[in-house]
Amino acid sequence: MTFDTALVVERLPQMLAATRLTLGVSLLAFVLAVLVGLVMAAGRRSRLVPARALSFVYVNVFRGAALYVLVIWLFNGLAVATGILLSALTVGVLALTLLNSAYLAEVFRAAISGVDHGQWEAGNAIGLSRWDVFRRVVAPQAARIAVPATGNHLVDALKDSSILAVIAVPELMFVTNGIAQTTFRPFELYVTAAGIYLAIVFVLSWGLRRLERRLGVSGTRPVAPVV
């Protein structure tokens, strides 16, 4: 079997155009997941029982959900159950956001818990409010601790976006599948798609390592989610 380089060269622009959508969906979902994860982490540490309970349920439900099942349910099941029809692109962003926000909530909660409790006491001793202690003292330290694990979830969001091909989101894998079915040359196309994913992950990993070194956290032990 020969590798058809001409086919790859011919179809590469089409695949790269789909890659832009892959990156857009992944980055949007990741940003939303960070925001929701912060809210859920705050809820998990709240003194209010309803907030803790709601956050606990949210985190455990979406951490336990398989992404494939979640995508299919949001795309088909939600319409049957509630009559709400969402576009494939909206479902893709929503599913990636829900899944990753649940994991990030635990990353952020663990990072906050990793800051020595004496930091809170020292802030209170000099007259700072609880919010000021968190904003000025605890949050910057927790952010440094959370960087490695948070970066891993950015990479995961990128790779997980390939599952959105099952609901016809025109991202890289969906377009690659379509080309493979019409040209009957799946090997070359899937190798090319794998190469594109690897190149993006390499660039992301390189950027994250530079960020960790800049923040002085390259030697920090990654934060493991805490149940």
Contents of the next structure:
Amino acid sequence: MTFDTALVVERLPQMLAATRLTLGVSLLAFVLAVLVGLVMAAGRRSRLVPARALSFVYVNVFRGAALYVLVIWLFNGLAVATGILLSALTVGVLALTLLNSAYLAEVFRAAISGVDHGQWEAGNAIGLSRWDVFRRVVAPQAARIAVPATGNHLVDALKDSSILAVIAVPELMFVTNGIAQTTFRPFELYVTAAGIYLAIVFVLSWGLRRLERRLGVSGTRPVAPVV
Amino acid sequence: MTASAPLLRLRGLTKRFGTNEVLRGVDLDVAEGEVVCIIGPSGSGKSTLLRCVNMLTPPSGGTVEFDGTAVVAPRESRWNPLAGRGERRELQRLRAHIGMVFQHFNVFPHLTALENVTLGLTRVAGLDAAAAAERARAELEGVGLTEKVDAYPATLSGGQKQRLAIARALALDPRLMLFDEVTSALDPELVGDVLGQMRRLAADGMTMLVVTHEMKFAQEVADRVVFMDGGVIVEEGPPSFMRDPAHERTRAFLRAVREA
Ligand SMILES: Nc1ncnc2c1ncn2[C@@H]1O[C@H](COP(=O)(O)OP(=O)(O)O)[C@@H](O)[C@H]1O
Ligand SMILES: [Mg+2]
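Could you drop in the structure for the form predicted together with the partner chain? We only have the form predicted alone so far.
What follows is the entire complex, opening with the chain shown before.
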């Protein structure tokens, strides 16, 4: 069997165009997941019963959800149950956000707990408000702890976005499927797609390691297993 | 007892952790300008007593009065997010006037020495950045850290970290300073460094409540020494009482400390 390089060269622009959607969907979902994750982490730590209950349920439901099932259910099931019809793209962003925010909430919660209790006490003892103790003393230290695991979820969101091919979001995997089916050259095309994912993960991991070093994360090690 | 009201007045202070009664009715007055050292065996409730003063540990019963104002722990509601807001603000105001120094320094590792001190000045005392930096530099100079203003705590020795913690507290012009075994985590050769700082502070007239195992410091610097055991004050008096304590428990403790 020969490797049809010409085909790859010919189809690469189309695949790279789809890669932009892959990046857009996963980055948007990641940013939203960080924001929701922060809110849910705050909820888990809150003294208020309703906030704690809500975030507990949220985290445990979506952490337990399988992405594939969640995507299919949001796309088909939700409309049947409620009449709410979401576009494939919305479902994609939503599903990736729900899942990753649940995990990130736990990452952030653990990071906050990882800050020495004496730091809260010292901040309180000088008369800082509770918000200032969190914002100025605890959060910057928690952020350092959370960066490596958070970076892993960015990489996860990127790779997981390939699942959105099942609801025809025209991202890299969906477009690759289409080309492979019409050209009957799956080997070349999936190798190329895998290479593109790999290259992005590589660049992201490199960027995250730099960020870690800049933040002085202790014992800097590879954030994301490459692949 | 002096005629004027004491700066700090503790009455009937109790604290339970579950079924563990850690404080069992403590009365203590500290007059303005007075240095009171608290000594006693480990687990006798010394730290807990100190932490009740600024409500880091809210007492189970009894009262804390600072400069005639009741220090109370804010109400915590599990349902109402606005509960205790006024009380919390009042507590924050009082805490700014009560400096505290901890055994493990608790300096802010992500901030430079200067930023450790300016944080309270800008966020609590309300100074602008320039005024805060100026004040912080003066305070760091006062504890001998002029060379270290831009250093991060990780690069400081234990003694320097503790002096930074003292500067951070002093910057807010506290009227009372609480010290909780502030030399216990230090290498022996650095202890004198921090104790010297505290001696100067005492000589300058600062009101101090000091939990310590440094008997020499208590002997020489304290106006009054308080011996605690089992969550109560067993005995108190001028430092000279340590030479001939009335209670057997005090005698046993002092004997054990001297032998160590
Ligand atoms: N946060 C806490 N929760 C439960 N028990 C505590 C807590 N803090 C202190 N204690 C207990 O209270 C007792 C007195 O502690 P402490 O005030 O630290 O004593 P000291 O400072 O005299 O050594 C100890 O038995 C300790 O285990
Ligand atoms: Mg103690």
